[in-house]
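Just one chain follows, in the form predicted on its own, and it is written as structure tokens.
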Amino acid sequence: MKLKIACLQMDIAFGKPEDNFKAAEIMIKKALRDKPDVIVLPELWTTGYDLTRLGEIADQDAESSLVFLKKAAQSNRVHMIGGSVAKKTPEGIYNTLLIVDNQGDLIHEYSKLHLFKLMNEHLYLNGGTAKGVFSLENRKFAGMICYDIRFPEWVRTHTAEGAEALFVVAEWPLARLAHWRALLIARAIENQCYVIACNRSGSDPDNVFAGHSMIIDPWGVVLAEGSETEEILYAEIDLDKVKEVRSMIPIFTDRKPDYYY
């Protein structure tokens, strides 16, 4: 089965979810000219890194979130991976991952299980506990935000339920371009799946971002990669290369996980 997707890499208005969701309505519009299949969107879009004021502007229960998302999803038939949005609860503020299919329905959400210390999200976010793994047209997908492609262990834990694609939703800092480009390539390699990783571009008071969203292959040959600015990168990938990869070089069938431990 082959998808073409749109990976959208905005620059965020900090703290300003007005701005951000009629950015992410322009470049929505752009992105469907070249009819994707499946439209992703970075990390906390709707808010950026503002955290000192999430109590003030996160998305209560991710309502506004939602609607948005599956307005452009239903209206337009296409897959939205919603990036991740500050979702307010009454248990606290998560990071949330939201997937809605082109029926306009939203078939999973993946709370951030690893909070970043080095940004503060371990001060005003609760992490999650549930994995990232959802189905798309009867076929498995998991997704993870940011820091999370730095345990190889939960990624492993998502394709070895069958995840033939990740979609890794970011704000990736410049400072550490490097260990993107680096950790991506690795874990499509590792796990012989599609990595999907959409960055965001510009900056804030306190950070610059990387941008360099990138698409790669289970062989881990990338097939398009960004810039720093603002853009949108597009990239067909095709599921069947990944059961044709994994029967090539066996990893799942010869792994030995009770001696891991």
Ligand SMILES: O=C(O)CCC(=O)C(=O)O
The other form holds:
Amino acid sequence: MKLKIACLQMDIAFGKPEDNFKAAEIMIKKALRDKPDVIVLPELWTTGYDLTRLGEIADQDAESSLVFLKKAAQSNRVHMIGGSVAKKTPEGIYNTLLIVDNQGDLIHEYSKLHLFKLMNEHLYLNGGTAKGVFSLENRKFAGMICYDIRFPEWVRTHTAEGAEALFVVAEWPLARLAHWRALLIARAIENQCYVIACNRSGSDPDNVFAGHSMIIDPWGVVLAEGSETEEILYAEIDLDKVKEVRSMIPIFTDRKPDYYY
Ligand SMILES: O=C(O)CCC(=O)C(=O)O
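Alright, leaving the form predicted on its own aside, put up the form predicted together with this ligand.
Below, the chain from earlier opens the complete complex, with every other chain and molecule after it.
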């Protein structure tokens, strides 16, 4: 099964959800010219990392974000990997990835499990507890958020459950661009899956972000890679290639989970 992907490598306005909704709408319209099956947005695309103001600007129950994503999905018949948004709930605020299918239905939510202390996430956000596996068109995928890619065992938990492509949404700083590239390529090779990684571009008061969104095939070949500035990244993925690579080097049947964590 082939899917055309468009990653929106947005430059996010710090703490300005209204501006970011408008900017995303413009980018989605532009991306639709290529008739993608799936559109991907980056991490915290409505607020950026304006953590100290999340009490005011986080989206109550992710309602406004869902209205926006459902409309985009349904009116254009496109699956939306709706980046992550700051979701306000009675228990606290979560960094939550929203997956809306091309009928406009919310099919999965994944809240970031590993909070990134270097950017103070643990002081303002709650960590999720559920997995990121979801199905679209009868195939399994997984969603991850930024720092999650440093935990290969978390990614493996998802691919061992059948995920054939991993969507990574991020606000990854330029200072660690080399890690971003190496980790994403490694996750694709070791899990023999597609990795579709959508990072933001631009900067905020504390960080310059890397851009360099990447679409990588199950052999580790980089199909598309962004620059450091705002742009839309396109590539077509063929999920049948996952089966091909997994039957050539059958790591999922050769692994010995009784012997390691
Ligand atoms: O792991 C890293 O170096 C970056 C992680 C990050 O920026 C995040 O999770 O928001």
